[in-house]
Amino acid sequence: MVTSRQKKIVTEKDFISVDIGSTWTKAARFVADNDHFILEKRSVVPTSVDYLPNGFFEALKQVDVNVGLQGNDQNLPPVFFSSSARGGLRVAVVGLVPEMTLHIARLAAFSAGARVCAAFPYRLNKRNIGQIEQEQPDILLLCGGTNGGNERYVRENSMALAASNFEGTIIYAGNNQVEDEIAEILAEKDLRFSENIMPDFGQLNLEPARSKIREVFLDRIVSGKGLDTLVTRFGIQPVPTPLAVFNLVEAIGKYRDDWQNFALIDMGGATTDFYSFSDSYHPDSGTVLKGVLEPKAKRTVEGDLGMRVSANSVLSLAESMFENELAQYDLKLNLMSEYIEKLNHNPSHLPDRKNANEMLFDQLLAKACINNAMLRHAGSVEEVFTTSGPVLAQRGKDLRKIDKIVGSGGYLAASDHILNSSVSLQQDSESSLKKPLFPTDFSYYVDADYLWPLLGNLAAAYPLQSANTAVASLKLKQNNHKIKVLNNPALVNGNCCSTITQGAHS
């Protein structure tokens, strides 16, 4: 359906879409169809870090778009665009139970494209106000209690949000019978207002908070680095890279009937996000829920699981796992951390296709980045004994009905065969008696061009053609592949299906 043709004149139904990343600013131009969008011509630059508008024209120019800052082009087609703003927006999230608003707070920051540097649940404390003032988060998320619920846990730390020397936005999304409270506490501070992200208990809000992030992002990110006049430019706020992805999952899973359980990977060199859209519970699969139940679509953010940046500290999460797969190869683990350091200092570092080692240190850090995303973003069972038998207590989202995952970001976009391999899993003893609700059986896809991010920036206004593109866009790697989720390492080897390890999660 995507097709590639020589085009010299842009026409009125063109769609343009920019993605501005840390490293490289993306274009594509788009010719709509009916149900969906005929890529004519993308184009990749270097991203002029100083000045944004720089690269930004100059990625324009190679699909065609001959504009400036400057001008009255009366067919200048709509421009849509995104910004990844230093790798996202930098959350803080407070909350009071740490399953309860602690945790549908990060939920709420994850799904409007934020990253979260800090969480702290119950009452903020000296040392938690230290790490707040010295990393300064762009946002501080506010919640606890449910409406006419608990006031006491957000008043107080409200005071001492208001004593500290946090410069950032806070945003409140607690219990509303205190807001007239919390204004005159936090007079001093940026501080905006949002619906209470658990207004009953067990009940999830997180639009209204995830509507506010958003907001917050475009006053604080775009008026930095000429972004402002693009703003002018062309009419039209850019979106978070995230939330645009987010978006664009979102519209899938509404308008493509064969795509209701999926799974999308999105793996760069500081952080892995993983997106889901699938139910987060069955009633039919014979499970009990505790806790929450979280939104049909997901989004986690791990800050450090990457395979560059955050090289180090995936190493110190998956080392004996590297270490057990290493020996399957006569390699010792010093080898690896060798290379690990390499990359500390070179973070834009590609292996040369011919150094074996290299390549696979770099699959296997791949691996555990996405192991360990896949398991924090998933949910697990335990089996309970009961006077009525034996019970199974989920916690958490159920990804076993995932059917289709796809890849996406450098390294997966590049590679065939990342969920293709065995690897041992090792799992700490403690929670042995959990098994993570993972996707057994799916295929797998890879975003090869890389045009999910910039259908993305359509998804919200077109999102039938963007999510049609999308889908159309994809290359398919492996059919209907097949997971084992093993306890014992033991059993893995020389087992030819694959394995996803579960690492050495700490």
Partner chain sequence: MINVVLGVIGFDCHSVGNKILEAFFVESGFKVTNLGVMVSQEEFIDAAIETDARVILVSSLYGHGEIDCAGLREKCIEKGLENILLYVGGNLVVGKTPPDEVERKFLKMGYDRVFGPDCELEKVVELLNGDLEAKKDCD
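Previous: the form predicted in complex with the partner chain; requested now: the form predicted alone:
No partners, no molecules, just the chain.
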């Protein structure tokens, strides 16, 4: 069902969309027909890591034979492109209170398509500075204090950064009363100012920081490995791939009345991105909201959860879960460790369908990635005691009304269904058990042709057509799937001992 809200109705116009990933470069040619796009051609080629335009043009030639490295572009349709190559956009965030300004800073970075590689509350110490110098993120988002509020921490953190060897861009989005001081302290750094992400207590102001992050992406990141060549030739700026997908998620929520509560899981070799579109808090839920009211559209990305590049960290994170699962097949953890070592040497390896063990190991990796990504994305509820008696306090986003989940990325696009539905709860102390606010009853779809990133490139300019085409491109795999939530007092550090995914590579 299409909403009555209309925007940019176009008729019979071609568009080309290209996404440059870390491993694969995808391209598609679409024809616009009123309120949707028609897919004409699609191509996938290996990403040319050393010089990105080579793979870009190879993919482009397969959807338009008249284009080449030195071709005539006069008859070429408009080209839109995104990139997550070079490891994506890496951001470190520095805030004040973990559940307030630091949390909001992370939301701003995630929604701008960045990967948060480090986050620090309160005052930066020598160890924190050392980590920033070692990571050398593209951007450091410096926040803290409401307007007219706390000045001490942002001042002291600015001094620590001024004395550091950090070479990236610093975006200041904190207390506006000390901007002049911050400018003097960080005069030798690449410093840019944005509006305060929390101008008043509990008030979110994400868009200015998001825009500033995108501006830095265009200024600093695009010049790497030939992306500036593409900008000059086609006259259009790229976007980070996660931002393109985020724009599509927002467009679907805005233009599809039947997609008001959905989630997207994009699981790759290095990261697992989790997107949700739904109200964060329901006043009729019997809970009291603590902390900030999160936005309707939310993205998180977990850099330690991936099927290949990050497989070692997944093994460390979910070791006990793997041991329990493998024991059911009379297998030992060392066999899975050997498989992960093989992946380290050859991240493009896919298990042979005839090799039951390798198929199982991939399933377990996917289980751990999805469970932990969902656990970190979802809010939680716990019983707290007040002067008026016990109440249920919610922190973060309530996903219980999510009724559709989309799987994207290589493994999920090839998976037949989501199965196995016992999910453990995270207990942070003997007296307080947090219940994660997971989806409980949903239909599962897959982006089998991996069109969503490509449609995301068009979503900012043509949201209606992109939203309708994205929904129409999905394949329904399972109706009315349910997650049964089980208590598990032994659960620690976010490790889940069960999962929601099972399937096989195509």
